[in-house]
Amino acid sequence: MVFQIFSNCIGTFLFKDGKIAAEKLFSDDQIISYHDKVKEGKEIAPEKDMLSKNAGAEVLRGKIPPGPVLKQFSEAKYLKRMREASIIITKREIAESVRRDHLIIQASNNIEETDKVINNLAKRLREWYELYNPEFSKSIESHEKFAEIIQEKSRKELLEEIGLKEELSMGAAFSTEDLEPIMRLAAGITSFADLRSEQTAYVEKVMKDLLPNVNAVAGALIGAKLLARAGSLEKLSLFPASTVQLLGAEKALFRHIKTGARPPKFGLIINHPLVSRAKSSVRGKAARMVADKISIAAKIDFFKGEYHGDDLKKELEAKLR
């Protein structure tokens, strides 16, 4: 008489001559807690308990059970439980697949979306407010500062700041009722600007914690944008420097491949101070050097190497100097 003990994702089973003689089905919590151990062929408590009651039984741990044993699980109740267990395990694995670099990507993308919203709303605000005070609108470039100031000061005060009397303004006279929706729009823009500042601070903090080397070489926002384009830190670490150099210039690259237009020399890296300040004749070379150091930094961060961000930055600055 042959006794065998076998565990799978739904429970631990005792087989007697190829037929189930006893079983211990897992609860939902046990499916999660035992899954990895069963998968790796490690001992679990239900096996130990069943073995103590059936001394000498063979434990089929890490082995493929015989055909007659596997055939027992074709019954409807086992198939139903296996389906339920698969869903439970999949949900857990999805939850565990979320890493902190994914949070940086979401925050970085949200900053970009917030910038677009601010720009669109600010354009509407300026057009609207210029009916009331056109001269001041043209005197200030920053959208956020513009929205903030018009909420704090009257038209007369703003015109005095630019040396113009209120009577000489081309703007129409607005009632308090007409001004109210304009000011509410300005308040909304200020609120979005505050949100952007908060999320920028969050990205800077997490980048410093999770990708210290990339943060040192590229800066928090550029590093986060490169990470978002790559899709994950693992992918960014696997990219060669030439790919890092062109992240963000995909449309121009595909246009070059399709039509033979001039190939792009840089993507998001153009915003890096060492690239943007370089002479146009050597800007492509500067982008290549920056991309090379960022690629090295990403590999160090992904494989949890020591911090070399300052050294990489100094080497880069020395080369470009």
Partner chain sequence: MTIQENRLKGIFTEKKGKKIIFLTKNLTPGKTVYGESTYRAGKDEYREWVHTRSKLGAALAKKVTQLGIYPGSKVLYLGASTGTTASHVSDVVGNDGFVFALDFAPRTTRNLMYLCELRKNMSPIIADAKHPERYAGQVTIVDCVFQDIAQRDQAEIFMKNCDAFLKKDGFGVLAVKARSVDVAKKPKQVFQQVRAYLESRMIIVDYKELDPFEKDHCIFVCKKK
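Positions refer to the first chain, counted from 1. By rigid core we mean the largest C-alpha set that fits within 1.5 Å across both forms. On a predicted model such as this, the values are computed, not experimentally measured, just so you know. What changes on going to the form predicted together with its partner chain:
- In the two-part rigid description of the change between the two forms, D292 is assigned to the same part as A172.
- Rigid-body rotation of the smaller part against the larger part between the two forms amounts to 24 degrees, from C-alpha fits.
Next block: the form predicted together with its partner chain, after the form predicted alone:
Partners and other molecules have been left off, which leaves just the chain.
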């Protein structure tokens, strides 16, 4: 006779020649704590208990149990319980899967999207406002400043600033009622701009906490974007430097692999000041060096090493001067 002990997510079972001979079902509270231990291949209390009653039984742990053992659980009552247990376990696993690097990713993506929104709205604002005051809109480049200043000052004041008289302007006369929606839009843009700067500050802070080395080498925003591309800190740290160099240039990379077109030399990393400032003849080399150091920094950050950010950055700057 063969005795086997097997624990799954619903309980611990004793098998006699492949048939269930004894069982100890878990309560809802036990499911999670026992599941963790079983997954790590550790012994749990009910197994110990069952083993003491049936000395010599083989404990199936950390490997796939034989077919006949697994087959016993196809009965409806076990399946029903298995579903309940799986739902409990999975819910907890989803909750536990959230880590702080996911928050950076969300914030970083949000900054990118906010930028786009500001741009779109500002274009509309200018188009609209130019009916009323075309000359001034031309004179100021920054969207955010433009939105702010038109709320603060009247048309007359603004035109005086650029040395024009109101009567000679191309702008139409607007009633307050017609001007109001334009000002509301401008207020919206200003609040988006505030949101963006707040979130940038947040990303910078969390990056400093969580990825101090990457933050030092790549800068907070580029580091966060690389992280978002990679998906998680774990993935970013396990990437080779060559992958980091080309993050964000996937389309060009696969085109190169598929058709043999010229390979891309950099992805997101082009936004790094050391790369974008490099002469175009050595930009590829600069991108490679920066990617190398970012990759080292990410590895240090993931495995919780000491802070080497400044050293890495100094080395880079010395090489790329």
